[in-house]
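Quick heads-up: it's one chain on its own, the form predicted alone, in structure tokens.
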Amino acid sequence: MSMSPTIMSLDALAALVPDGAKIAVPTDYSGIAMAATLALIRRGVRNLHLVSVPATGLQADLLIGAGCVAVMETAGVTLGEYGGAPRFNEALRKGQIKVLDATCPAIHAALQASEKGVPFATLRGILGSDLLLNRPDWAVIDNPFQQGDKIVALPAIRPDFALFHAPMADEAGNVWIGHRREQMTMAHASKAAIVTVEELRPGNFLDDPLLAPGTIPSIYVGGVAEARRGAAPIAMWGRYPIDDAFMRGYAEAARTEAGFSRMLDLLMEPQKAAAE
């Protein structure tokens, strides 16, 4: 295959992300770029502003535990059925990260504003909530079309990168996401999408009427790296399930810094072996 210049190695993909970057990441059911996350940790990236779309789990907990995150903008950080996110909870208690509390609709709306190229989005459902006391960047304004009607204005979220894992990309750098439309919004809203995929395929997905509707065109993609099982130990829809044993072990061990380090080393071992 004659590859697009956007197709690169996993380490080269991670090298695109500078310290202090704002990165949008999806929720666990929507393609977590875990291999790329581990590459970022191994590289020692710092001071990230992480935006979860709309909630997050192990990915954020690993980045926070490794000291990579300065700001966490999220509707929730949890390991789901496995319990709380221990490194996030500890960092929050110690004031080691700044948390921008949000809701699922608020994050989606703010990303859609960026996607549309407008400075803010409006949302009604958070009127009267305590969130407004903790988000001075959100404003309650008058509806210009109805006197006395209030609405919340949310500034557009414009990430530097959208980082996610997808089933496949083609040699032109187009990425097929299927029905995961939140990944499309993330790519449109961000300056560039950086994506790991299960496999690279020849041809151009945009020429295929069955694949084109679920494809992010390469114009929105800053880098693609092939990473087989690149979401593991998180599940990848249609490919493999979550690693239940690892998640249960992590939820228990990562309550301490030493236990977290052991679990992180377990995840890093396959990448170290591949590099050697």
Contents of the next structure:
Amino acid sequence: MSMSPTIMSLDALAALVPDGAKIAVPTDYSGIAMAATLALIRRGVRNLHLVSVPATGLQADLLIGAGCVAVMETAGVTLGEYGGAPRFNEALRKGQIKVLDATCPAIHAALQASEKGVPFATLRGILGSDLLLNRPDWAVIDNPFQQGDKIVALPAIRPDFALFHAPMADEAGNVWIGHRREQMTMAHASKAAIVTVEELRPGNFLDDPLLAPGTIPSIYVGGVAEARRGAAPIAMWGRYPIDDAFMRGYAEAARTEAGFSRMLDLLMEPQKAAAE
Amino acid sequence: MSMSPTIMSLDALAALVPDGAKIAVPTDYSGIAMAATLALIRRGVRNLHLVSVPATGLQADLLIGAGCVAVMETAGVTLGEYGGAPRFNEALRKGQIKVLDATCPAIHAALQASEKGVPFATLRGILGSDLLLNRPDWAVIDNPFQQGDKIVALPAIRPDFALFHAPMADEAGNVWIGHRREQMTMAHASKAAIVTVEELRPGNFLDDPLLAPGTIPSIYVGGVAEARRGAAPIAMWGRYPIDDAFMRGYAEAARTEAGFSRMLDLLMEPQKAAAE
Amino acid sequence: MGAEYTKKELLITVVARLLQGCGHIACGASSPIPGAAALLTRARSNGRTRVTVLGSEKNNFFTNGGVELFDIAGEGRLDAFFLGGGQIDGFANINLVGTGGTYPNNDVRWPGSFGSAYLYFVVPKVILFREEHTRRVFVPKVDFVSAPGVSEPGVYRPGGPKHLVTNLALFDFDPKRIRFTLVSVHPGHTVEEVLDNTGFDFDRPAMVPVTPAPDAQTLAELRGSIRPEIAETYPRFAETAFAA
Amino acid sequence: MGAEYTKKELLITVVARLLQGCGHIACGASSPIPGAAALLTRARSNGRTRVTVLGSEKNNFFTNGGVELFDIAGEGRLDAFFLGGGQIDGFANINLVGTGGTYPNNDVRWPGSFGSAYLYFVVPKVILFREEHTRRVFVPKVDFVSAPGVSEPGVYRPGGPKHLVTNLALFDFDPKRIRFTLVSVHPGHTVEEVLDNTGFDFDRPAMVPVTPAPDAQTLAELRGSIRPEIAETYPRFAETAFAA
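Let me have the form predicted in complex with a further copy of the same chain next, following on from the form predicted alone.
Whole complex next, starting from this chain.
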């Protein structure tokens, strides 16, 4: 088997994403495509509609701070134990981005609706919350099987791209995600997954009964780039921990725009060096 | 770690199922718990509501022929290249069982609704078919996000048990199903999965990053029994092929009640011998 | 002149012509001829065509369970699929459930509707495939509609029937006029034979062409690379379907 | 008299008492005290209690992605969960979104509602946990309802708030009366302190008991087996939360 044409460089991957694209990104423990995110920032992408699945942190804060984001659809944006997300919070205060506040299972369910090709999902809960009041794109419908039972209907979320980092891809463009199944749903729900991996491997994972269960078939994958330590400074499960020093520094410095720029430059350094 | 109390004998497993239970069973290529099915027939279970996920064959035909089934909810009952399912067809002709004719994705979607704890699923298609006419338990609702767009609503299917055969279970009661993901959905959707496996293994699959992605966690599992060649005479993927001679014989003989009894006895023989 | 070929080789060739250019083709259970046609299409696609053969381990990339075929079709990622029917009528309605007596207690019960009531709506190119061409199969009106050939305005229906292939002939289906048109009659058969054995009206040109026979290169491909590929799922078919 | 213990050890013990008998307990992000309490409950359950700690690799059996926590809760397979809030009011409404200014352009923005707007409805025993006990947190009415404490009749709501644990006290919540009741005040604190620092009305008995301190055996368990278990997910917490 020859190398799939979907296997490309990090910059080629970033070039797939046009301004205004709707992009789904996973939560921090699930594989953050940080190297690809920095490539997007470097190429100056604008007006992204970012959907966090279901929450996000540094990745969204960097994109927002760099002016790449128009809409943030999320159940939570936080640096976790390092504190609030300073650029997200500031952008909201100043009204620079639109926020679509959601709840975790609503984002999952709306992606699953897209995965199934149905126009909407239903979900328990939410009724009586101010989330519902502020989401005119959501609806309340009747359960046709039980008189008087109201339930929230959520329109399917169909991102242009699912963007995430995974342990490995094979030369056919299949991506092994292991038990991080939310990446499978994100890939299915999106028009195309664009993925960075710690390593490219020969062969075809689908032929291996131990690898196949944790593999996203290439039909869902629009691009794959190798990016070693591609999630850093965020942790990659089973590989490397979060960069504690960077995160502490960022949480403090990014409270100001100047401090944010300094931290972003710090992250860009190695990439710039590699590109030269 | 000690052996989970959910690990039991085949007869103990069969004893978990009361008369009248709603049981989901997979399609032939996905792991049929035939040994457990014979144990159910031996103990004389009655009035089962069988849900095939989404189609079925010999397993349902045996249960119907043995008088164990009251309701058959299915997208298809067939012996595949061996022909129609003789006992199913005869029982319908004589009005001995109730059939709930469905379409494959409707069964999948209704199980996924149960898995999510929502009261119903929606699905494209079906409109204008006689399936819909004959399923007063289904409804047609309005898509709240698009004027004039009708869509079928399917009440969640919540089986009492999902019954299937898998390659292996560990001593904690976790079940490895590999890429046969429909078994995962069946387990999630049901009150409990009852499972036979080719082999019990020490350890905990969830600790192994290669096994975890294809593993059903024990919280969904109500009982596990070891049953080597537990799918025979149906094939078990990666292990053994279908028993061609038996299937030819069955397709021919089971056209009559007497012939069916003979074939059932033939299947029961090894189990009786083992039990003595 | 022309090479010797079997009827099944002819049908594979006819179906493969209809599949040209499809990105993703899936074949359901008990569909060896559509399966072989899909594999032939893939072999000629220079890597652009994907094939999913249900029941195959090799030609099936799904890792999300049995639902994935339907999900992928619902998303528009499946371009072509095959359906048959115990009965098919001139409105392209299909019946996979039964006939005679009163549903559900039919005199003749077939397996059931499988995925038809869904895939017929969402897959852009559905090819109706039924070898037996008799008035028993091609009826004026089916006894049970497993899946309707056309839908009312407003019903979400990006897909539907496009062609009908039988042992005798190839038809196209026009959903606007809700009618089949005879496209060609297979070598050795006549328009009269088709008329005699079809229980519904259909359109036809003044001169009905003969279905082109498979050329030598196609036959070599079928007997060379396709035969072992389809044998993985349909060993008995592979033994008998091909000449030489 | 009694052993020396930290405030966090006390809170773990208080929460663990509330969890007794639960079959499956889950703890969300940034919840070290609930996490430790759940692990303590499990250690004492003789194998009957399961614990899911989000963010843990060891204490997390999910194999169906991030959705599985919510699915399992929706199915009724999750007995207890923890929620907090930047603001919590006397109707048990919680606000995880922000305060000051006008939503969405709040002066103070918190991370967001996470799973609260769902889990608060479907998990039978939701324990509100917030260490800071001030009028800034415990307000007469929250500025934004991430999830309401109670629902109108007819709304599907098998779950909801049952208890509230803070640095100062333990409360129960009665959804029929839509009011909190003070159950006990932690050692070293007073009812007056609780009154002074709570911005909403609540009920209380004439004599408010003191929250029982952890006994020696519990402290030994916490410092012995629980501490290394919780350290997997919360290493810094494990370093500082425990005495001795």
